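The data below hold one chain only, encoded as C-alpha cells and taken in the form predicted alone.
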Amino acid sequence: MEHTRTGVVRTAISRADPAHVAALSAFGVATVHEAMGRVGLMRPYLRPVYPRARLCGTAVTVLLQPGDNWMLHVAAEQIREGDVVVAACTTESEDGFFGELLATSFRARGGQGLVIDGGVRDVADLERMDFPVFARAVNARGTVKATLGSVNVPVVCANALVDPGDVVVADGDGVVVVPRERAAEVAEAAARREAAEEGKRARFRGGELGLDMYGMRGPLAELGLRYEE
C-alpha cells in the first residue's frame, strides 16, 4: 500500500468540499460516527492534550518514523486554510514529536490542529494557544531529524485509515475520519440523527421511559426478564 513508502510529498490533494466540513463540524464525533454507520473511529487512546479541545478539518496526512518529526516540518509547507494535519508513525513511539513552535508554524499556515498516534510535549503552551491536540502520549523526551517519511499519503493512524482530503473530528469522545466522497452524504445524516434525539429527549424530559420508547417491553418478557415485589 502507499502507506508503507518513504520519501514521498504529494503536493496537489483532493480535500472534502468546504461547505461540507463546515457542516460536520456543528457535531460531536459519537453523532458522526453513528450517522456514517459506525466506522471510521480511531482507537481510543487518541485523548486531547487539553481539556475541551475540539477540532474539524481536512487533512494533511504524515507518516513519521519513530523519534523523528522531520517530516512534521515538511508537512507545515503543505498545510492550506483549514487543514487538520494527521501524523502516523511506522511503528510505535510515543517521543515529543510535536510542540507549542511547530503549532504556532502550523496555525501560521491555516492549521486547525494535530492527531498524532505519537507524543507531544508543551501542552501548557497548546492550551495556552488553544492549538487542538490529539495524541497517544504527552511525553518532554524530543526528537530527531534524520530519516525520511512521507507527506500527503494514505496513512492509517490509530487503526484508522486516512487519505489526504479527508474530514476529521475530533472531541472529548475521540476522533473520526470520514472520507472526503461520504462529506456531504454524512452531514446530511448527522443532522437528521440530531433532529431525531431532539425529540426524544424532549420525551425523556418529560418522564418517558427508554423501556417504552423503545419497545424495550416485549424482547425483555421474551428473555425471561421478571419482576418481582
Second form
Number of protein chains: 6
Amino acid sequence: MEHTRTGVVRTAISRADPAHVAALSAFGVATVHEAMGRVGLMRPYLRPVYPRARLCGTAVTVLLQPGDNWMLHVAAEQIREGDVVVAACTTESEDGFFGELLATSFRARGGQGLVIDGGVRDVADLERMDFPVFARAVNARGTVKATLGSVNVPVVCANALVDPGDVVVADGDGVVVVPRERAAEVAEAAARREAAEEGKRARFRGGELGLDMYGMRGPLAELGLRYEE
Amino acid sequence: MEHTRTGVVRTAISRADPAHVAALSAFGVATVHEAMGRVGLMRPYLRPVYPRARLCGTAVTVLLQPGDNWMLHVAAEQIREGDVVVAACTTESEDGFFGELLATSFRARGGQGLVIDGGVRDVADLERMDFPVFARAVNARGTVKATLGSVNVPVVCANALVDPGDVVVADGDGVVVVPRERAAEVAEAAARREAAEEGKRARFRGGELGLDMYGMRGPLAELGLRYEE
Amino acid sequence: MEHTRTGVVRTAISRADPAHVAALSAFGVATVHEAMGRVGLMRPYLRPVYPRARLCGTAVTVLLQPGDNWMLHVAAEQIREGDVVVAACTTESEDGFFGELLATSFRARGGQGLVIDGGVRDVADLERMDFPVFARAVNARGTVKATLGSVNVPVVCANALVDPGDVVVADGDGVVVVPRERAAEVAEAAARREAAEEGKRARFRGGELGLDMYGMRGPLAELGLRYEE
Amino acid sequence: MEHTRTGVVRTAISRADPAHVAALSAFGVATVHEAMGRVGLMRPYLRPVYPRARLCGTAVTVLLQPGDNWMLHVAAEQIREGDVVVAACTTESEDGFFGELLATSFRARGGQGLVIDGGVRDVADLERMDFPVFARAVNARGTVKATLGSVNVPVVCANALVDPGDVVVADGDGVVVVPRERAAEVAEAAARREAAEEGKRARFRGGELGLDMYGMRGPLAELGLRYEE
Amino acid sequence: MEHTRTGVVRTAISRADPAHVAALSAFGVATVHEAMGRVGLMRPYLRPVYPRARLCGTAVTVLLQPGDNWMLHVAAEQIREGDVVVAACTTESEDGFFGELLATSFRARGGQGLVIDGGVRDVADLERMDFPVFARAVNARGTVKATLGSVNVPVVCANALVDPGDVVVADGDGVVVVPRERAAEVAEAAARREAAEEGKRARFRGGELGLDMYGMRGPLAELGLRYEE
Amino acid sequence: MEHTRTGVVRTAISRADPAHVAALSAFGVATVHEAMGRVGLMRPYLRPVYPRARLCGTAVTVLLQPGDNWMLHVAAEQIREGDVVVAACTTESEDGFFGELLATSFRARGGQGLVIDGGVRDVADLERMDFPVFARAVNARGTVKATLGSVNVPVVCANALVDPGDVVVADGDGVVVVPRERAAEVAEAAARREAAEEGKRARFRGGELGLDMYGMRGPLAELGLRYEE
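Right, the form predicted alone is done; let's see the coordinates for the form predicted in complex with a further copy of the same chain.
What follows is the entire complex, opening with the chain shown before.
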C-alpha cells in the first residue's frame, strides 16, 4: 500500500469513470454510505459553509501543512473538469486556507468544489458563486506559503482514506468517499436502495409501522421487551 | 420516584391537556423558560437541523442505546396526534438515528417533531417536509437494531428530566420541558410575562433606559459603581 | 498600559473618526484583517446568530460577570449613533445575556449591533429586526443582575484586545478589531488590497494559475517539489 | 414525580441504608453500572481532580446557579456522616465553585466527597487532604453568593437523575448513581458479577479466548464473518 | 495603548521588582486571582503538562505564528534569571512548539518555565527536568521556522493581556497575570487574604458553618429560601 | 490500494521485523515522527490512560462498530508475542470497549498494549497491571456484541492509516505509526537524529543560543526582524 509522502505531485492519476460519477451524483450521502456497506464516511465535523451546498466529483487530493495553503495553488494545475479538491492537513489547523480567489481559479480549471479538513474564508462570496465547500471551520485568518506538502498522493481527510481519482459526494448530511473501482457497483446499490425505500415511504405514509413492515415484533419479544399500561 | 429502566414500553400515559399545549405553543422557548422559574431547559447543544424549525407537543419518550434506533420504531406505534418524540440515549452517540423515512412514519401517526440527544440525517428532506427536528449532530452514518431500550419511561435528555406526556417546546433558542401538571400555570405566567414585555418594548423603543425603567441606578451606586470621564 | 478593572464606567471616550469607520465598512473581515498585518482577529468561535449578519462601528466595551447582564443596561446609556457594543466576560459563560428587548434599547440609542463572548437569545426576533449579533452560543437561559463589571474599559474579547472607540468589523468570516488610531491607514491598505485582488480575479477567471501569477514555480523547485507521473 | 425547584431546602431526607452503602463501596463504578442494568451513569466529562480519588456515599443534592456557590454553604448544614454532596447547575458553568475551605467544612460535618457539574479550585490542597472531588473543570476563578438554588431536591447532574439519599459511587472510571431503594439489590448483583469475573480472569490468564469462553464462534459465523489468509 | 505588532523584538523591558515576585511566589493562583480583584486569569484550558508543576516569574512575551516556533529561539536570547516565557499565538494551533532542547536552552539562560497557548512535546523529559510548562495541548508534531512573530510586545494569551515584565503565576489551578506595577499591592492583598483564611479554616474544622461565619442566614431568608421537611 | 471492509478477519499478515521493532522501541514518539518525515501521527486526542504508559509493537488492526467490542475478542486470537492492538471505529464512540478482563486476555496472548479510538474502563486495574492503553476517553459504560467489524484490514485510527503489521509507538507525546517496510530506515534516522540532538543539548546547556547554533540571525534579518529598545 502506498503511504502518504510530502514533496510530491503526481500528474497522472486514474479517475473514476465519468458515467459512474454522474450516476452517483443522483444520490444523497446517506444513501451512498449505506450502499458502500457503511464505510468511507468522513467525520461529521466537516460541514457545508452555506446551506444546500452539495457536490460530486473525482478527487484531486492535497496534503497541506498547518497554516500553509501553498499546495492548493499547486493542486489547481492538476484539476480537470469534474474534479473536486480534497485537502487533508498533517495536523489540526483551522486557519482560512481557501477563499474566493482560489475558488475562482479552481472553477476556471473545471473544479466542482472543495472538501477541506481545515478552515476557509470569504464564505459570503463562496455562496454567491455557489462554489460548494465543506470545511471544519470558517476563519478570516489567512495562511502562508512556506512548506511543501503533496498533491495526488493518498491522504487521510477527516478520518477517511482518499485516493486520487476516488469519487467524493457531499451534501448537508456529510461527506463520503467511494473508491474509484467501486463507483459503478455503489451507484447500482444506491439505486436499488432508493427504489426499495420508495415503496416503504408509501407504506409509512399510509400509517403502516416499521414494527410490522420489518417484522420486528418477534425479535423484540424474544429479547424480552415488555408492554405495560 | 420512578427511575429509568430498559426493556419496557408503557402504553397508557397521561398527556398534558391539549388546550394547555395550544396555549404554550404561542410562546417562544425563552419566555416559557422564564415563566417556569428558569428550570427545565435542555443543554444548548441541541440545535434545530434547519432554520426556523419550531415545535410544541406532548412527549412520547424514548431511551435509545448508542448507534441503535430500534426503539424509535417501537415509539412510532405509541404516537398520537400532537405528540413530539423525545429521544434520550444511554450514552453519548452522534450517529444518524433518524431520517426521512421515520419522519414520514411519525407524521403519519400524528407526530409533530423530534427532539433527540443524538444525530440525524436526511436533513434536506426534513426541511422539505418541514418536519422539525432538534438534534446534537447531523450524521449520515446509520444505526443498527440490536439492543432494547424503552418507550414512555422517564428519561434524561440533554440534562433535562422528561416524563411521558410533558409538554416540550422548541425553537431557535433551544428546547424546554414543561411538566404536564404545570402546563396551565406556565402558559398563564408566559402570557403575563409577554404582556409586561410589550409595555417595556415600547418604552425601550422610545429611548428610555433599563437603568431607569428597572430602577437600577440606586443599587448600582450602592455597590460602588463609579462613573469617570 | 491601562488594565481591566471592575466597577467603572468611563463616559468620555474617543471614538474613531466616522469617515474612517465608513471607509472600513466597505470591506469584509478577511480583507481588513490582512490590511492590519494579520492581527486583531477574534477567535473564530464567535459566529453570526443569523445568516448574512454584518456590522461595522465604534466599540462601546463591556466587561460582564458570568450569567449576569447588568452591565449591558449600564452600557446602553453610553451608546451613541454608530456604536457597536463589544461584551467580554470575566470567565467562560454561555448563558443568554442579551435578547430582543435589549436590542430594541440599543437600537433606539443608535447601536449598530453586538459582539459578545457569551450567549444570546431571541434569535428569531434579532433576525426579524436585522440587529446583527456575533456570539459564542445561543441559549434561552437568562441572566441575573447582581455583580458589577465595567463599561468602556479595555477588554479582551474572544482573545482580542479592544479599547473603547476602536472600530469593530464583523461578517460571516469573523470579527476583527481595528485600533482607533489605525483606522485611516487600515482602510487605505484594505482599498489597495481589494484593487490588487480585482486584477488577480480576472486573471484567475481566465485560467491563469497562481503558480505563474505569483512566481511560485522557482521557490517550489528549490525546496525540492518533485513532479511524478 | 417531583420536579426540580429553586429556593427550597429539604431537611428530612431518607438515606440509603449504611450497610448497603458499605456493601456498594467494595465495587468499582464499572461493576456497579453493569449490576444496575447499565443505567445511572453520569456523563464521562466528570473526572477526578487528582489520581486515585474515589468515593461512595449518600447524596446530599444541590442545585447551583452559574458562577454562584451559595447553596454549597447551605448544603453543608445538611451533611451527615457518610454523605457525598452532588451539585448540579442550572446551566453549564465551569467557575471554581468549591475549594479547600469548603472541603474542610464538609469534612468536619461528615462529608465524604463532592461530585459537581462545574469547576473547582485548590486542587493541590484537595489532594493533600485526600478529599475526593469529581468535577467537569479545574478553575481558579471564584464565585459569588447572590441567587437562590436548592438543597435536597431531585437534580439532574451530568445527565443523571439524582434523588437525595441515593448512593453515589465514583472512581477513575466515572460516577454512577444507585437509587436508594435499589442499593441492596445492586450490591448483591455486583458481588455476583465480580465472583463470575474472577473465574473468567483465571481462564483468560491461562490463554483461553473469549471466542470460546462465551461461545461466540457460532453467532459470528452465522452473521457471515469470514476468515481469510 | 500599545498594540500587538509582528516583526519586532524589544530588548529593554521593565520587569517587576524581584522582591515582589518572590512575595507573590508564596501564594497559589486562586489566592492571587482573588487578591487582584478577579481579573487577569487565563482561560482554564491551559493545564500543567505534569502533576505539581508550578512557576512564578517575570514575563518575556512571545507572539508565535501557527505551527512555527522560530520566535521561541529569538526569545531565548531575551531571557534573564527569573523570567517565564509567555507565548501567545496569532491563531489557534496545537502543534508541539516546544520540547526538551528548548527547555534546556531556556533554563541555561535563567528561564523558570513556559506558559504557551499552543502544544508542547517531550513531556516525559520536561517532567524529569522539572521544567514547568502550562500548555493547551500535548502534541508530538513539530513546527517550522518560516514566519516572523514578535518578542516582548504586549500579547493576549489564553484571553489574558500580558505585558513584558508582568508577573505570571501558575499552578494546578491555572495561570494568572499580575501587572508589573500592581505586583507589590497584590502580594500584600494575597497575604492578608491568606491570613484571614487561616482563621476561617480553623473554625470550619471545628464544625462551624459558613452560614453562620458569613452571616448568610438573614440574606437567604430575605430572598425567600424555604426550609421544608 | 486495499480499502476497509467489514466482516473479515485476515489471519496471515506480515509483521515488521522484530529487530526493527526493538530498534524503534528505544525512541520517543516525537523523535520517530520527525524521523518519518512528519507523517503517520495520530490525532493528539488519544492519550495514555495512566502516567508514563508507553508501548512499541506490531499492529493487529481492528475495525469496531460503535458501542460494540465483539471484534476485540476476535482480535485476541490473532495476537502474537509483541503485537499491539490498534482499534479504529466506524464512527465516533466513547463507550468503554475494553477493560481489565480483555487486557488479561491480550497479555496472555503476547499483547503489548492497546491503541483505541474509543473509550476504555477499569483504568485503575490497567495501571496496576501496567498494561499500556492509549484511548480517546475513559468511560465506565460497557458495550454490546451484535455487529461485525473486521480484524487485520487496513484501518484509519485517529486520522492515521494503519496496516496490519505496521509498527506502532506510543508514549506521553502521542501515537505514531511506522509502515512495516519503513521500520528499519526510520529506526536508523531516529538514531541519527538523537545523536545529533545530544551534541546540541550540551551546547544549549552551556548557554549557546539556537539563534547562533542554527544560523538564524541572517534569515531573520532578511525577513525584516527589528530589534528595538
